[in-house]
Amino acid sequence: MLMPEPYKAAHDAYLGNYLSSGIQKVIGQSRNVVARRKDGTTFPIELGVTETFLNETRFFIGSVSDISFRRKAEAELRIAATAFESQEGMVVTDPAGVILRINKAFMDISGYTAEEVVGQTPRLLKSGRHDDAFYAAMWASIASTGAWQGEVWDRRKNGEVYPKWLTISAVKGDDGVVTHYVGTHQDITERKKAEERIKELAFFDSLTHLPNRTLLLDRLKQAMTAGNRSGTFGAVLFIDLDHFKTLNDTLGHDKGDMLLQLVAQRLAASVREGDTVARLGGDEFVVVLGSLNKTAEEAANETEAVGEKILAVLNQTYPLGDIDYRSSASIGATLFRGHETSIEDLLKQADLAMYKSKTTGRNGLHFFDPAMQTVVVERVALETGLRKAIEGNQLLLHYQPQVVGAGRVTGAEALVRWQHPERGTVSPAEFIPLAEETGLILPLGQWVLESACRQLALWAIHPDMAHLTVAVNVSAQEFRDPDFVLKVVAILNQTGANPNRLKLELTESLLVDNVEDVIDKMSALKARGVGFSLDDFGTGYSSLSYLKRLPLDQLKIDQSFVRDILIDPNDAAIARTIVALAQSLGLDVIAEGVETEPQRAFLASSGCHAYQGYFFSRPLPVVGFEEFVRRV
């Protein structure tokens, strides 16, 4: 027998151990050891060794037997017993399904007691969620493969349903015949909730829960795919919330988000549970309808009664907090069946229906109609215009004179005024608005100024015009602009304007937000000499705790006061209220749209003795202007 060292000393220990007993055995001890075999690999043997007597004489014999295998087996039934008491629950069961065995892990899982579940089947953990068709699948697949896995609802003890990943394996004999079955259990609760947080994500608003535009899409998409087998119409309503800015302004973006958390929910309230409310951002929601009637004018009726629905919950009392706020909704609607329009055009069309809503009035809803998309074209166009407009010379300045008493000219409203290539003179009635949606009223706002600037500073030389100063309306996205103090002292400074010639037009939209900026911005050109009028006074915020703290220098009375203010006794009211007002502030007053005698004479007996308006003169071309000043 060849053992290595320290393999034979070990054998040699323990022959001696046994000599030294003294014990006189037939059988006597084993141990195992290590041998090594003539190729020089090592193995475990279990030597023994036993005594006996011959005619006197000691013998000792000696058995060796290659124990390789059994320490191999047991190895494998370590291992075995190790992975079946895993972090994954484990049952095993005879060919028929009886549950023999389960592991620690699965009674967490399931709650039930190894007592409880052995001799049952797996039938005691069904939660009613799977037909016969899947469990009949599920056998067919171990039948055929020899395992199966997937995804499992079951139920616990304690009656409660999860979601678990099963993997069965079926154990074979030499013989090829099933003798048990192995199922693995782990719940995937965890997982679950995260892939639905995922998916939550992904497809749905995160402040009211409804779908996103993702989501949105999709859903549009299967109802046009299912009007278009049935042949049946939907409807897409596009819902946007009246004077929602203005909320957020005054009342703070807490409310505004517990404003729409509740229009979230009165919006899913009102439509069927086949239908789709989605959230596309801000405070745009948007309502699919399906499956609605063969015919458009019953679909419309039926669109128009859901959409009529809307509007009066949404209508209703809004508990914020501490305070009930009342709000409404503009609504645009369109037809789609099947896919004959697509899905972006029905989105434009309902969202240019929403906005008709809002050019009449408001809480209301209007349908699409194909005239829209010729409006929306003119205005693309019209914005395109615009901006070659800034940058190329299509623009001008006209002067309104501003007088005093009976005539004398104090001052001009510079107004802008668009000369178009083609379309000749267009109204700022019509591009202002679109310069304040798009943007474009940063540079056309900065390039009156400069201009205004320039004339003021041709005026300053001649001294018949000298006097005079020049009024400015600025917008309250200019004013918001963190360099607008900058700007308007580089125009001062690049020109040569007197800036104590220069009086700027605000309104009053600028006291809703942010009124400590606002004083700052005011402050700053004030001290550098440079004016203040408030437009439009009356017509919007007019909070006097801010009014006395403006650095104004003059109120202007709106013309939709002075339209009707010799037939109107709350127009007179109130103009005689402003003009009082002025007085005690120590601010000058002028009113705009004096267009008659009367007019000026009633707003002269109430101590405003400043005017501007059609009586005197339109706004004129520079040259016009100057001469008129000459004239009077």
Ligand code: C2E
Given for the second form:
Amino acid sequence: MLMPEPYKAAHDAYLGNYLSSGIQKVIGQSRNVVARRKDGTTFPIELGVTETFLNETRFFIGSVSDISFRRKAEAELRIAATAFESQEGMVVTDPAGVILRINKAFMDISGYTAEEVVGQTPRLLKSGRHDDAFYAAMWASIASTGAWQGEVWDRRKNGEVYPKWLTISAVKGDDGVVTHYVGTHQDITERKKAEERIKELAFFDSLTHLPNRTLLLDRLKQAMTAGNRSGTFGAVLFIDLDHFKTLNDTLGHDKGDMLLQLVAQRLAASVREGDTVARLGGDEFVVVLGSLNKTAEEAANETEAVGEKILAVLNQTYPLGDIDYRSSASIGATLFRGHETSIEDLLKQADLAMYKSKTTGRNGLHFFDPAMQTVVVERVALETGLRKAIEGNQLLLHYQPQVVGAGRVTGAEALVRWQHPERGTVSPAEFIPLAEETGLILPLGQWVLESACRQLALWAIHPDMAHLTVAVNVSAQEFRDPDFVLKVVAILNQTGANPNRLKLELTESLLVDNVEDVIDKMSALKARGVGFSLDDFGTGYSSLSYLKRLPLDQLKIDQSFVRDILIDPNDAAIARTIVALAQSLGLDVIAEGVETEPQRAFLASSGCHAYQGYFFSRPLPVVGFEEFVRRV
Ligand code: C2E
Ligand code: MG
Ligand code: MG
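Instead of the form predicted alone shown above, give the structure for the form predicted in complex with this ligand, please.
Time for the whole complex; same chain goes first.
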């Protein structure tokens, strides 16, 4: 046997050491060194040296054992021990299932110590969530394939039930007889939670935990398939809260969120187990009712009953922190049977029916009927037409005189008119709301303001017209435009109109917005000389504290109070109160919709001396208006 350097050197040093130590008869001293085989490979050996005397002569007896095998076995044991103490819980049982060993990770997962479980069987861990058949199948698999793995719910020592991934392997001797079972237990609570969370995010609305649109579509499809088989009707109810935006704007989004959560709970409690309540977003909810009656009429009755029930529960007071809030909803319903109508169309139908409820006083339920589609088609046509009207020359302004005292004209309100090529004059009451919904109000408002300012600039050089002011209606949406101030200033500059002659009519609906922003914009324009009037005053819900902070010039008493001012004592009182309010705030007041002399006289006796209305003149085209001014 040759010993490679540096092992040779180590060997020689060892022997030298031994000799110099002078110890006699040391037996069994051994040392592990590395040796080299003839073929050049190395291997570990245990080298033992003893000395003996024979006839006074000293002999060394060297024993050399190849310890490769022992080394390997030791390494394997170390690996096995390390592996056993891995992150996964490990349980070793005998063939009868009696626990022999557990590792630290298992103690951590289960909460048991080794003393508590060794000698017991894993039945100790049962959660009770799986039946006997489950365990029977598991053992059958181990018996036939030698292993089983799957998800199991177990119980920790503290009673908590948790999911784990369990792998059981049978350990067999050379004879094929099972000697042990080894189970690895992986706590998958966190993974399960993550899975649930992903599912929750993908299919449920995070605020209300109701199914979202994606899941709704899926459920609706299932309901249709079920109805197809059974021949029963189902129904879709589209639910939209009334005035939700106002709540959000006035009381804040926190309260808005609270309301939505309460609505979700109430809706979920109003339907049967198999029905679906989903939130589409915002304040829109959809309820799908499955397996109703086989006749359309009966199914409609059932749907109506559910709808009425929903209206009733949504009408109950909502405790929103420190306030009790009342709300209502508008519902649209439509029936379906099997796949006769596409999902998309069903939702559209229910939405249309809901819209009908909105436009007929809210807090109600309407069923879809095909005529509703005609209305929609007309609306779409009107929208396209309006777009063209703004670009082409179909809009024009009429001017309605504003007078003081006995009839002296101080100015006019500019009122937009649409000369429709086929329909003739379309009322702004019809197209302004449409323009607001479609965003067309922005280009439309721009056109109105520009035309009115151009007119102001023209009148400025006419001695008998130069003193006139022009009031221009500005809808809340236009005012909300972040560039509103810039746009008005640009138009004033470009037309050369005198800002002091321009009065913008705002409505109270603006005040549900960010009031600070409203004040900022008004102040910026006011600094340029532009005046402000609050239109339709008394019909909204202005808080007086807001009113005081707005840089207004004028309140405009709404025509609804003027109409019955001589008949309805309430209206008379309101008109008088508005006059008093304006006086106390240092504002002018004007009454609109004055149609008769007695109305004017009553207003005058109440302290209101500025008027607008048919009694003096209807809104007139420019030429007619100029004639009117010169005549009086
Ligand atoms: P408004 O600003 O309150 O305008 C007054 C409305 O009352 C006008 O209706 C006017 O013609 C009508 N009116 C005037 N005097 C009398 C009267 O003695 N009796 C009755 N019954 N009605 C009278 P119009 O022109 O149909 O406008 C309706 C609404 O459309 C306006 O109400 C205003 O809110 C909106 N509007 C009109 N033009 C514009 C515009 O250029 N921009 C915006 N954003 N809205 C406009
Ligand atoms: Mg107005
Ligand atoms: Mg008005």
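Residue numbers count along the first chain shown, from 1. None of the values given here were measured: they were computed from a predicted structure.
S.K.: Determine whether residue 147 and residue 281 move within the same rigid part of the chain between these two forms.
M.R.: In the two-part motion between these two forms, residue 147 and residue 281 are assigned to different rigid parts.
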